[in-house]
Each structure stands twice: as C-alpha cells, then as structure tokens.
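First, one chain by itself in structure tokens, the form predicted alone.
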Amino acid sequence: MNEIVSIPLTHLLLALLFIVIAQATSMVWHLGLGRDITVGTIRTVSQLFLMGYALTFIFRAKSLPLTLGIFLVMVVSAVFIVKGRVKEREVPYLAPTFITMLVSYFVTAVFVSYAIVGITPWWEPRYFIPTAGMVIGNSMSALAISIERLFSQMRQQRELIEMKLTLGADYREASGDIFISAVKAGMIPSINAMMGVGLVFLPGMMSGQILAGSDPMEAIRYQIVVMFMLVGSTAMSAIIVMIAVRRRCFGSGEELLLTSR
C-alpha cells in the first residue's frame, strides 16, 4: 500500500482559488451567483469539518444508536434540501418523501454493507455511513428533479388532464405521461453516469480509494457496486415517491387540486 499524502492547511487554502474563479465568472457575466457561491463555500467547509469530527468519534465508538442517529440526521437534512428546491405549497409532499427516503435508503445501505460487502455487524459505521451518504446524496437530487417536474407539468397540462378526467379517465390515466416523464427525469443523471464512468470520469469513491493507496482493481469492484446501488435506489425511491405525491395532487373525487400559477 502507498502512504497517504496529507494535505497541509496552507495547501488546502490554495483550493480557494477555484472559488475565486467562480466568483469572478459570476461578477464579469452578471450571473448573480456571488452570494450562493459564498454561502455554499462556507457551508461546505463547516459541514465537512463538523462531519469529519463526528465521524472520527462515531468510528471509534462503534455504537449502533450513534450510527442510526447520524443516518437519521442525513435523511432529515436531505428532505429539507429537497424542500428548498421544490417550491410547492398546495400539495403536501414532504411526509411521503421522508418516509420513502428513510426506508429505501436504510434497506439499500444494509443490503450493500451486509449482503454485498459482507460486513459484520451490518451497521459498522465505517461502511454503513459512507454507503448511506452516497445513496442519500444521489437520490436526493433525483427526487427533487422528479417532484419538481411532476408539479410543473401538472400545471402546464392542467386543461389536458381535466379533459381526460371529464372523458372518464382516472387520475392515473390522466397523468400517466407526466408521471413517466417525471420519473425518467430523475433517473437520467444516474444512468448517464453509468455510461461515462471509467472512460469519461473517475467517480469520487474510486478516486478516493486509489488516492488512499488501494489496489485499483479493488477500487473498481467497490465502484461497480456503488453505481448499481445508485441507479437501483434512485429508481425505487423515485417510483414510490411519485406514486404517493401524484395521488395527493388529486382529491377524493379524483379532481385535480393543483391550481394554475
């Protein structure tokens, strides 16, 4: 194994040059992203260092309640991020989203850690938490895209949906095309990532293992598992959430509840 090269704090500060480039681009082209870039930078540094200290403690403690606690915090945080991206007030979508994320991500992380990697106990934090984090991060973005697409297209095609309902279609038939389009929109980024992995880019997990001195062939096996895991978990969570949220877009008499904006 190769020795891990530590990054000194002074060298870490050099990475801020990339943020300066992003800020300059925003200023020169009047993109209006300066505040978001600044807030994102501060949150990245503070959240990652905080998580680093927390994980150091959790890895040493090897406690099931602590492991599940950090998992719950990650899911709750993901739900709030989805809420921040999806500006919807008429349809209560957060409850089904949270429940689906909590259950599907937990099952996926346990299956990968215990059945595929073969870790005992299944909640070994060094494997369970990173696995859950990758699933949550990827599926969170996919769900936000799918939910936003569902609501926006429902409103854009409101008259068409109501016409189908008037002609005798149920809510599933009236919104079938929109449902499929929303689920596909969320899944496409993960599928595209599978198309280019290895040839176009080296994913973060694989690169991190190689930088840490792991055998590239072993890193590849882990990355294959991760890519399959992300696509499967995204498909599962997107379908379940879309089914639940779509139903909430219609009333008890299957009338469309979303109003035009």
Given for the second form:
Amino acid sequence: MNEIVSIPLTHLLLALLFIVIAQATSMVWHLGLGRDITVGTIRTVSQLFLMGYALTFIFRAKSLPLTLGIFLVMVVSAVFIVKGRVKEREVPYLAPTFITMLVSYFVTAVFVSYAIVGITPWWEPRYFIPTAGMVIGNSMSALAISIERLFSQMRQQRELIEMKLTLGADYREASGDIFISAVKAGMIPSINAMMGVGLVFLPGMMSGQILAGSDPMEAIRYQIVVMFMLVGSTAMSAIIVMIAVRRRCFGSGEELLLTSR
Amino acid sequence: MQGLSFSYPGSAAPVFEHLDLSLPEGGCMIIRGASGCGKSTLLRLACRLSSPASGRVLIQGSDISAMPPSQLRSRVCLVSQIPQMVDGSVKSNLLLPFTFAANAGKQRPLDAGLMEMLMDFHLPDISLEQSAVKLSVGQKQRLALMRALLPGPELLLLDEPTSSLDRESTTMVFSIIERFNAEGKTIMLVTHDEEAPSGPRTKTLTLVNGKLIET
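What would the structure be for the form predicted together with its partner chain, given that what you showed me was the form predicted alone?
Every component of the complex follows; first up is the chain already shown.
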C-alpha cells in the first residue's frame, strides 16, 4: 500500500479537459463565467505550484522560525478573509479575532502534532503546517458565520436588547440568546460534518492519504483526529471571539453601540 | 443633569448644549416639545442608554457614570414609546426583570398580584398564560408599564406611555402614574398628551431649540 502513482505533466494537461467542459458549458448556456474559469484555472495552477515549491523548501529547511512565520501568514490571511465576509464596520472586531485565532489555532495544532500524532519536534513542518492549515481553513469559515450572525441579530433586535437593559439586565443577559445563536451557527457545520463523514462524503485529507498510498485504516485514524480537532477548535475560537466581540458592541455604560440600519 | 451636551453620531448640530435640569426626589416632571427635539434623548441619557458629549447626570448626588450600569437601571427604569415583548407568555414578560441579577434581591410578585394588576390596568380579559407578542400595541404599552413598575424602581422614565391608548385608557394610565408618584416615586414623563398628570409635585417643561422652558 506504499506505492505512489505519480501524475506526469502530460497527464496533468489532460485534466484541463474538465476546464474545457466548464468553459463550453459557460459558452453554450451564456453563463458569462468564461473569464472567471480562466482566471481560476491560472490561479489554481500557479498558486499550487508555488505552494508546492514553498512546502518542499520549508520541509527541507526544517526551520522553527520559518514554520511559525508560515503559520502567522496563514492566520493573517484568514483574518482578512473573515473581514471580507463580515460587512460590519461600526464595531472593531479584527484585533480580538486575530489574537484568538492565533492563540487557539496554535494550541490546537501543537496539541495534535505533539500529543496525538506524537511528532518530535512538535513543529515538524510536514505535520504542523497541514494540521494548522486545516484548523485555520475550517474555523475561519465558522468564525465568519458566527460574527456575521452576532452583528445582524444585534441590529435586528436592538429595541429588544435595550428593553432588557432598561429593566436591569447587564449586557450579557440582554444579548444572551443572540450570543448562543451566533456560536451555534458557527459550530453546526463542523458537527454536521461529523454526522456525514464516511457515509455521505470522504474528506479531502483522507482521500489524499489513500490516493498517496496510505493504508485506509491509517488514513481514517488521521481523519478522526481531524474531525475532532475541527469541532474543538471551532468551539474554542467561536466562544472566545464571541465573548470579545460582543463586549465591543456595548459601550462603557453597557449601552448598545450598533445603530439600526 | 449638569451641563449636558449631546449630538447624534455623524451630525454636527447639537441636540442641546450645556443643558441643566433638576428633578427633586418624589417629583414628577413632564417634558413636552416638537418631534425630534431631543425629549427621548434626555430620558436615554438619564439611564445611560446614550452617552453625552459633555456634562453629567447625578442621582442622589452620585454621578451615574460611576455606577455599575445594571445596578443603575434597576433603580432607574425607562419605558420606551414602542413596547417590546419577548417571545413568551404575559407572565414571563411581566417577570422578566426578576430574571436579571441586578434585581435578584427583589420580591417576585405572585400570580394573584399580577392578575390584580392586570385588572388595575384595564386588562381584565388577558390571561397570564397567553402570548404577549400577539397583544395589541395599546395592550403591550400597558403591559410594558406594569413590567417596569413591578421591580419598584426609584425613578421611572416614561416616553410617550399613552401614544397608542384611547382616551379612557390614557386617563387610567395617568392616574396610575399619579398614584405611583404620590407613593414617593420620581417620574420623568415625555408626552404630547394634554391630559397629563397635574399634581402638586408636577412640573412641566418644554424643550425648544435645545433649551428647557418652564410652562
């Protein structure tokens, strides 16, 4: 089960047939996606080749500062992606989001690499970077959903929150339902993924390992760790970010700062 | 209120500047004025739902900005013009203030007391178990006033509490406010209604161009 079937470059070009199908569909049905498909194809090839060369270099270099530098770049990129998805501009939420992502993803990635997989040193790039990448990629989407839900519900229920505040509620009591709803919205996709994994879909990581020649029983162990890791890191980061961001929605007098739109 | 200035975010023109206002304990102050002149803002500033650009609000000599906000609002309660109900029964809405930590030491009323109060507020056909969100605006407005009175705040801030009520209900609500005031509670009332309380402790002011004029 250890032989890896390499894809020659000529065969890789054959995969472009799928892109031709997509382009033809766009042309025949006037979808107007031709330019996007072309740009997407070029970006996929160039970005992944660059990443391939970069990872080869990083794996060979085995440098702690370089590994942590890559991790930092990944987290910063994720924060900018969250910023792009969340349209809120009234409440500054990026700083607590960045710090939470940095700390919680680092703790999760170290725990998985060192304690569960048993890699020494814990920052061995071949394990640490893919693990961190999976945590960041999944939790980033969850955080964007949670933050967006928190802000939109706060605005929608502004009068209700103020009513509770005027009756003696503190800001936590006045926004408790919204807080729970926002955290749950972020966590549900990773919980649903646990329900469907192995039945409805084979996750990318497990499929990749199997395609690369790993024993399926070995691949599922990794996948189980990944599924648990994603649920845990999503819960941890969503709760911490929600606590920090919710507080910023209220002023020093616990008055709601978000205005109605 | 001492030297209060306030502007809406993004607006250069102040709603009022260096405004002074004093309401004695046990008094009743009625504030009138044109729509949008800042009457509701005065009430919001009194319970820290809005923050002044400058100046301060004192309650019994203490600056409210130094008080824990929830403790302040368990003593100073605002009833807004548009009544808000949480999804649930009339009873759960009336008892909502008692679910908050700041009101933990206060005595929860019994069902019999709530029923009696509903009668008092001309709501005899409403049961404690029915849904509060399905009530009419006028019914919700009276329920919101009841809910504010139940924890026994020292200062009650009322923003147009009779705007959705008929003549008979308006008279009844104002008589309840007068009674509450006679029991020693302090009232600050914003209203357009001519039939407002007019007891010996009542003072009426009109807010015009950011200035309060006694009428």
